[in-house]
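One chain follows as structure tokens, the form predicted on its own.
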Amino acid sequence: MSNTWVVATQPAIGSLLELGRARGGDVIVVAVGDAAAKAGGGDRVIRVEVAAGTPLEAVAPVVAAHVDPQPGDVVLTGSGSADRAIAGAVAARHGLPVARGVNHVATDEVRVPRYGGIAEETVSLEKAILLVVDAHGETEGEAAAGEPAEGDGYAATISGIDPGTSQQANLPAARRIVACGRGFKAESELQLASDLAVSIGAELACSRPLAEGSGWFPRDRYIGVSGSRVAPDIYLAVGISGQVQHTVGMKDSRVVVAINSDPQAPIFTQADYGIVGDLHEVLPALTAALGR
């Protein structure tokens, strides 16, 4: 039977858990720095540690020879930048085929969107192959102790931290979002969609544009393609047109609500709940009856 290999940086992995549990076989998990510390649920922890004032990238060779995939195995790996860096890593190593935004993962295939979400391809996993899926969620039961992993990394070693202002997003978590688009003309509006999101309790994120164009956001709030996957209970889509480049990443959310000025957007065919309006005025209404 084919088992599945967890390669993690930080200890919100539950969801990557969750898929190895499902495929059935051994799940094992090669745990990086402060999560060797929390790393549960898994049926083996290989623990590799990080020296303090060292990147966790630094350790990429110590993980690489520590994950010993077979025939048929799925090495699954976090979307964070430490995890892509280490996934690449173990890719090169082991010379594994690399998936992103899987949509199912099974024991002997997988489902991998293909064209910004327009078709999806299966495949079979005679082979082993890398996945990397946006992690979250707690692990369950006690934290093993764990083989400790033995290797040298890099000597890289941190010579500054220059902290964003902005805290970091967790959007595959969210259970609400308020998404903004190119309908908000200045950072300044902004604070519109930030306020309802205050009153809704959701998180707030973006389309491309605003995180990759107009740097109005950190690329970690940006839904889409290349930015993060979301299934929310409701997501709220404020001035995005709804080009397939950004819905294949919100088009599982449970329940959407649209809001754009043109009746024509795109993402009203994606919507279950559409607002034809200007969004100076659908905003500031929606958070003063919502936030009651």
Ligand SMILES: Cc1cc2nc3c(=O)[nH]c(=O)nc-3n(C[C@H](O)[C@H](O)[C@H](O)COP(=O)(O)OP(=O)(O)OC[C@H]3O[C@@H](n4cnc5c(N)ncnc54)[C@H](O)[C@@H]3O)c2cc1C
Given for the second form:
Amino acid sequence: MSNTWVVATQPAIGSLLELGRARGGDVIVVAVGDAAAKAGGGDRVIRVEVAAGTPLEAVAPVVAAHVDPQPGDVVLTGSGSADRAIAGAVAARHGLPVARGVNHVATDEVRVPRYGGIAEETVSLEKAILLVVDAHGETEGEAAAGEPAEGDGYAATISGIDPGTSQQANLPAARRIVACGRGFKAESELQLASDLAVSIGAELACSRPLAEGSGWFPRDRYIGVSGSRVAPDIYLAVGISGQVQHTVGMKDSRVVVAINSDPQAPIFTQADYGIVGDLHEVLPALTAALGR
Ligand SMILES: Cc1cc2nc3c(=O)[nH]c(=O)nc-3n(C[C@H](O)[C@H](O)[C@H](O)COP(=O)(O)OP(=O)(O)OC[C@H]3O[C@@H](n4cnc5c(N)ncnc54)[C@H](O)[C@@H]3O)c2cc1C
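So the form predicted on its own is up there; where is the form predicted in complex with this ligand?
Below, the chain from earlier opens the complete complex, with every other chain and molecule after it.
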């Protein structure tokens, strides 16, 4: 029987536990730091303590030493920056292949998106594999005390914290998203989207060019094959053409509303509701109509 290892750096790992449960076998949670130790739901819990003033990433070698993937096991981690750093150490120590954006995890196979999400490769789990998956969702049940992990991490301390100017996003957990694309021609125009997002209680997100090209958004705000994957109740795509590299990240949204001045824009083929129009006119009208 193959098992699932869940490396957690925060308590909202419901989506990871669900994937592990669906595979059968045991779900072994490696909880890194105090926050992650609050997550319930594992069959076995290993606790990795993180001393005050130490970054989570510093205990990566301790985590790697306590994850013990056997052939056929799956190691799941979230996609936050600390998760990814620790995932690298786990994969390197055990020689695991790494995949991200995986949609389907079964007992003996996983399906990995290829070519920007337009195809999927089925990989059978003869060996162990590490999957980086968006972690979200509360866990059920009491958190177990867990077995303490022994070992030393790197001698790193946090010498200062610069919180930056933007709030960190947890887009996979968002129920409403207003996503902006290159239809916005100046950074100042984003205020129109921000006003709508505030009025309907939505998170702001974007297509990749607005994060990696113009730098108007931090990188954790873009949606797509190389960004976040989301499944909100409502996804408003504003000035986004709808290339597959973007839509693969939002296709699981319950209701998609597209706003685009080009009636031929491919995003309309993904949309439940389409508004053909100039975002400069449509957004203020929507904000006025939907605002609380
Ligand atoms: C390897 C690889 C990975 C990639 N990964 C991602 C990814 O993860 N996420 C991602 O988003 N992209 C990704 N891309 C880029 C992707 O291919 C597209 O280039 C990108 O998604 C286009 O962004 P956009 O829709 O904002 O811009 P555009 O394609 O330029 O579309 C802008 C849209 O705005 C509309 N518009 C213009 N003016 C207005 C107006 N006034 N009012 C209303 N609408 C207007 C236009 O009609 C157009 O449809 C990737 C590309 C590669 C090669």
